[in-house]
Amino acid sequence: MPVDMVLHNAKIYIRGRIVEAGLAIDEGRIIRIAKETNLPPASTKLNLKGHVTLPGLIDSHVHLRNQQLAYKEDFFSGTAAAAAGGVTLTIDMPNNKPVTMDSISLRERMRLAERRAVVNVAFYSAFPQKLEEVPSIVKEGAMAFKLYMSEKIGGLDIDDDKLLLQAFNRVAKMGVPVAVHAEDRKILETKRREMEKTGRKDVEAYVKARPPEAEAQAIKRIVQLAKKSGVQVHFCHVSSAVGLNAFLTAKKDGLPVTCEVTPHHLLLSLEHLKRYRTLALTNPPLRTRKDVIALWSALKQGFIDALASDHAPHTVEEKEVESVWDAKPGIPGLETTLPLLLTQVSEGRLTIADLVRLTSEKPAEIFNLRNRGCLEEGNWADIVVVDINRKYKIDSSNFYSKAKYSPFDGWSVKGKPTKTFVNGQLVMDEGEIVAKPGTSQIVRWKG
């Protein structure tokens, strides 16, 4: 019997090196990696033209919106953007309308995504009003809990350390991670009041209202709770040198902590924010060049665990406003992450091994995504094929995302995803989405 598909004439990234080989796929999984003569017959055979073949990206920080925010993004447009960017699994954040914070709201999001998504989708939940609901949320399939230290999203009083510790203890028993947006609410509110009193409404005032100290303070606070509870903590979008140092202290102490950085915090700085204004506004905000250098240094030393887009789509009208306090913070990133990173590979700042570790292998490990994150026999066939030599300019008007803007607009990049396979099915081919909505999987936590 022939297998479903054979991909041949490929340069496949396997366990730290690139080998010339082919892949046999059957029932969504990789069943053989071998030279073409040793591959089984197949119903479909695709020539990958010698292009580099990598594990599909796992983007652990994505806002797919939908429901009452569907005008910004929906499960089809967001996952189509993911497929176009070589992302085969997204983990959806809970700050939606309604907030994902119990088994009922989680089940509803899963139901909607199941019908519309073209890449695999997993889900975060915010903490519920009643902590005894934590097990039912995990049983429903939540991949992790998300805690926002900058504002109350979900059922927890973020100013109550005793309550946070109770929550962490419960989650630790379930074995799932807690992802944290680390910016201290009290510092943010105090600084913003100071800026507003002076009548300032420019982007530099926004940066002063969200200082690096707020990030460091929140990280230190969470680390103390992690010490007491033993819960696995994943710090989202670390952006500053002082925040990074607070995290690294915890890591060196052997605590179960990981962190991610975003392409925009690695490649943009305060100078870009002044130039692009509110289009480049995000939380945490873009930092100084010194902070960018610190992030790159930590990345090269292997201290950063993952790269994630923090894809946060809004309408252009919500971004281009007169007062920075009225602007919606967030940058769409699903379609730019891989080309930007491949460009860094081309320029020698990253290796292919770094890229795969940060965007596929380590996210799969952090979130216990079994049989994903690397190209191995028996794993799901989540694959991105890239033309590492193709040069082009980023053009947000062509995004599949509803957010048709980007601070990377017009940037020259080298390296383009040309094909994306999700569970063995070709979903994106040369920029075109070729799969029907609802062809992917909802990926649930498996403890």
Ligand code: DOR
The other form holds:
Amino acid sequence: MPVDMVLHNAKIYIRGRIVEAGLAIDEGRIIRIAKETNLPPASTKLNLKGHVTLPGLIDSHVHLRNQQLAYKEDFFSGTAAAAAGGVTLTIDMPNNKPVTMDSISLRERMRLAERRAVVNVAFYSAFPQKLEEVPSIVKEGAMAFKLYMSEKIGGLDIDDDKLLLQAFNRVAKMGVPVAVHAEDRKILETKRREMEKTGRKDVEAYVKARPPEAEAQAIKRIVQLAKKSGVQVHFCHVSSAVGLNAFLTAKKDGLPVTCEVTPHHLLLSLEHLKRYRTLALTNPPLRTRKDVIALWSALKQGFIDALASDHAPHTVEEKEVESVWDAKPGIPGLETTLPLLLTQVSEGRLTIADLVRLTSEKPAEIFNLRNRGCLEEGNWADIVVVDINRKYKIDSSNFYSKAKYSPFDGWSVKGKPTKTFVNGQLVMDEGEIVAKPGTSQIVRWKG
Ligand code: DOR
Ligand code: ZN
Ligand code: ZN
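Okay, that is the form predicted alone; can I get the form predicted in complex with this ligand now?
Starting with the chain above, the whole complex follows.
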């Protein structure tokens, strides 16, 4: 019996090396990686024409919206954007309408995604009001809990450290991580009141209202709770030098903490915010060049665990408003992450090994995504083929995301995802989505 598919004439990234070989896929899995002559006969044969072939990206920070926020993004548009960007698995954030915060709301999102998604989707849950419900949320398949320290989303009073500790203890028992948006609510509130009193409505006032200290303070608070509970903590979108230092202190102490950084915090700073105004508004906000340098330095030293897009789509009308206090924060990133990072590789600021580690291998490890994150026999065939020499300009009007804006619009990039395979199925081919909605998998936590 022939296998389902053979991809041949590829340059495959395997454990730190690019190898000229082919891949045989059967029932969604990679069953053989070998020179072409040693591959089994296949129903479909595809010539990858010598292109670099990487594990599909695992984006651990994505807001797919849907439900009452479907006007911003839905499971099809968001996962089509993922496929176009070479992302084969997204972990969906819980700040939805309704908020994902119990087994019922989680099950409903899984049901909707199952019918509409074209890449694999896993889910975060916010904390429930009743902590006894934590186990049922994990049994339903939540990959992790998400805790916002900047505002109350979900059932927990975030000002109450005792309660947070109880929550962390529960989660530690279940073995799943807690991902944290680390900005301290009280600091934000005080600063915002100060800024609003001045009557300012500009983006720089917004940045002043969300200072790096708010990030550092929240990280320090969470680290104390991580120490007491032993829970695995993943810090989302670390943005500042002081925040990073607070994180690194905990990491060097040997605590089970990881962090992610976004492409926008690595590639943009306050100058860009002044230019693109509310279109580039995001939480935590863009920072100074010094902060950006600190992020790069930590990344090069291997202290950053993951890169994630924080794809946070809104409508252009919600972004382009007069007063910064009315603007929705968030940048769509699924379709720009890989081209931007490949450009960094071509410019020598990042190696292919860094890229694969930060966007596939480590996210799979942090979120316990078994048989994913690298191209290996037995693993799911989640694959992105890239043309590392293709030069073009980012154009958000071509996005599959409903959020057709980007602070990277017009940027020249080098490196383009040309084919995306999800569980062995070709989903994106030369920019076109070629799979039917609902053909991917809902990925659930397996203890
Ligand atoms: O910029 C942001 N946008 N930060 C968040 O924490 C939420 C996100 C969103 O959902 O739009
Ligand atoms: Zn966040
Ligand atoms: Zn987010």
